[in-house]
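One chain is shown next in C-alpha cells, namely the form predicted alone.
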Amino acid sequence: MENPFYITGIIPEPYFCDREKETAWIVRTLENKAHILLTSPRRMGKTQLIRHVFEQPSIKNRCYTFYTDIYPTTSLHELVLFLSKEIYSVLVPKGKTVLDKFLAGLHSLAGSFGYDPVSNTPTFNIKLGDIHSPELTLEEIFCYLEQADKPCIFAIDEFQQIANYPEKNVEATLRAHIQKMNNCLFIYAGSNRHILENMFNSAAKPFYNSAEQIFLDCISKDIYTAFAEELFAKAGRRITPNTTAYAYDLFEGHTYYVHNVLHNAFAYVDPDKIVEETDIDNTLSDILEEKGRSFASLMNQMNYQHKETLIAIAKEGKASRVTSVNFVKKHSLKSPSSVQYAISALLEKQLLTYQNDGRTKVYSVADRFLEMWICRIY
C-alpha cells in the first residue's frame, strides 16, 4: 500500500491531519478582504496549510490562488521572475484566453516568450537576464492581478528575503503596490521570525499593521496521535498507542519530524509487525546516521563561536536567557557578547528560531534531526 505519511509532495485531503481551526480562519479572513501574516516554525505545515486552504471550495472556485517560494531569490529581478513564473504555470491550464490576457499585459518581457506549436500557447522561457526593469515588470504584474477576471490570491512563502535584497526601498516599492489592490489578498508566509514581526509590527516599516497575523503551532497530541493510529489501521499495519505518543513526544509534536519517523517506520519495520518504541529509535537512529554527513558539513562552515552557541543550545533543547553569565558559563561560552552575535547570525541563518515567553525569548535549534545528531555527537 502506498505510505500513508506524506513527507513531500501536496498531502491529499485524507491524509491531512486537523489543522481545521486554522482553516476556517484563513478562510474567514481573505473572505473578509484582508492580507495574512503566516508563520511558524520550520516544517510545522504553513506550506500544506496554505495549499489546504486553497483547496476549499469557497476559494477554489471562485478565485485564482497563486503560491511561491522565494527562500531561494536574492534581489528583486528573481522576485519577479519567481512571481511571473507563477502566475503563467497556473494560468496555462486556464485556457488560452486567459493566458493571454496576462501575457499582453507584460509589455516589458513582450519578445521573451516562446510557442509551443503542439499546445498552441506561449512557452515561458523568461531567463533573469531579460528583466531589464524589474520593477516595471513588478508594476505589471500588479497590473494584472487587480485587472484578472477573478479574484486571486497569492501566497509568498519565506517573504523575509525580500529584506536581504541589494536593491533599495523593496518593502516600500512592494507595499505602495499592494495597498492599491482591491482584487487581490496576499498571504505572507515565513519561518523567519525576528524579522517578518519588524517587518510587520514595526511602525517604521512600510508593512506595519497591513496584515491579520496567525503563528502555526503544532498540532495537539490527541488529535495527532489517534490520526496517525487511524492511518496504520486502515492499511491494515498495527502500532500501540504508547508508540505513537512516543514518536510524537521525541519532537514535542513538531510535524514534519513526527511524520517522517512515522513514515520510515511505516515503510521498512515487517508490514505484520507491531510497530513499537524501539522501532521508532532504530528509525530514528538510521535518519540521524544518513543525514549525519551533511550535518557535519554544515558544522565545519560556521566560525567556532557559532558553532559553540549552537551546541550550546542544541544541548538545552529550549534555551532562555542565552545571554546570562550562567548560560555562558555552564557552557563554557566566551562572553555574553559573543553568544548575543552568534545567536544573530544564526538566526539570520535560519539555524536557530524562538518562541516567546512573556518577555523572554526561549531558543531552539530549527531543525531538530540536527539537534538530535548534535546531542548524539558532541
Ligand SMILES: Nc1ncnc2c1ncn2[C@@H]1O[C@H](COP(=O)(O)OP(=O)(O)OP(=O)(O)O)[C@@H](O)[C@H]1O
The other form holds:
Amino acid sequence: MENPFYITGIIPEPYFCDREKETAWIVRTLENKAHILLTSPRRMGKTQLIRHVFEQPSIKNRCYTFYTDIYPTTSLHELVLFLSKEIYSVLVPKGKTVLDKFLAGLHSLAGSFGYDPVSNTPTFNIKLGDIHSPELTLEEIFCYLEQADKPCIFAIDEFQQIANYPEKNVEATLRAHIQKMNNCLFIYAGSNRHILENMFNSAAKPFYNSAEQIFLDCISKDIYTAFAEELFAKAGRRITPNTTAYAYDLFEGHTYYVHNVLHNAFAYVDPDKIVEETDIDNTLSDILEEKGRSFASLMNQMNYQHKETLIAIAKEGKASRVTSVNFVKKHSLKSPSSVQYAISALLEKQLLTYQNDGRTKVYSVADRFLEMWICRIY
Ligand SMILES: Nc1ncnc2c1ncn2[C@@H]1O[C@H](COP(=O)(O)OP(=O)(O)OP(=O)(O)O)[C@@H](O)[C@H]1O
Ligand SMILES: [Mg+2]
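Following the display of the form predicted alone, present the structure of the form predicted in complex with the named molecule.
The complete assembly is shown below, putting the previous chain first.
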C-alpha cells in the first residue's frame, strides 16, 4: 500500500489537503491580473499550493504555467538559465511550433542549442558559460512570455535569492520588464520574510507595492485531522482522533512536520494496530535520531555565539524581546549586541524565522525537528 502522506515530490490531488480559500483567492487575484507575493514560514506548503493552483481547470486549460525554484542561484546568469530551462521543459510537450517560437526568440543564445535528430527538436543544453549577456537573454525571455499564444503565469520560488545577486540593479531591471508586461503574471514565493518584506514593502525598493500579498498559515486543526483520519481509514487502518490532534498540536499544525510524523506512523506502526499517542512519540524519537547526525554537524560548524543564541531561542520556543537584558541574562548570553548580530546571521541562513506580534518580532527556530533535537540534547 502506497503511503498517502506525501513528504516529497508532487502530491497527487486526492492526497492534497484543503487550501481551498487560499487557492480560490490566488485564482481570483490572477484573474484580476495582479501579481502575487506568497510568503510563509518554511515548510508550510507554499510550493505544493502553487502546484495545486496550477492544476485548477481555469488556470490549467487557459494558461501556460511555469514554476522554478531559484534557491540554488547566486547570479543573474543562473536566474536566466533557470527561467529559460523551465520554459523549455514546459513547451517541449506542446510541440515543435510552440517550442520553435520560444527558441527562435533567444537570439543571444543562438548556436548554443543542440539538436535531437530522433524527435526532430532542439535540445536545451545551455551551460552557464553560454550566457554571455544575461540582461539581453532576460529581455528575450520576457519578450517571449509577452508574445506567447496563451497567457502565462510564472511562479518564482525562493524569490528572495535575487536580493543576493552580485550584479547591480537586478531588482530594478526585473521590475522594469515585468511592469511592461500584459501577458504574464508572476507569483513570487519565499520563506525569507526578512528580505521579501523589505523588497515589497519599502517605498524605496523597485518591487514596492507591485504584488498582492498572501501569508500562508497552518491548515486548520479540524480540517487537517479529519483529512488525516480519512487517509488512514481509506487504507483500512485506524488512528484515534486524539492521536491526530496530538500530532497536530506537537507542531502547532506546521504542515510538513505533522505530515512527516504521520507518514512515518503510517509506514512503521503495525498495520493491525490502532495508532495511538505513544506511537507518535516513538515515531518522533526515531525521526530525531535519524536527523541527529546532520543536526550535529550543523551545530559543529556553527560559530559559538550563533549557536548559543539558537539554543536560547529553541528553549524559549517563541522568543520575543531577544535583545533585552532579561533574555540575555536568562540564557547567559554575551550581550544584547552579540544576540542582535547572531539573529541577523541566523535569519540569513534561514535557521530562524519570525512572526510579527504588533510591533515586536517573535523568533523561533525555523526547523521544528531541529528545535526539538536541540531541546533534547542541550
Ligand atoms: N496541502 C497539503 N496537503 C498535504 N500535505 C501538504 C500540504 N501542504 C504541504 N504539505 C506537506 O508539507 C511538505 C512541505 O510542503 P512545501 O514544500 O509546499 O512547503 P514550502 O512552504 O514550499 O517549504 P519550503 O519553505 O521548504 O520551500 C510537503 O512535502 C507535504 O509533505
Ligand atoms: Mg517551497
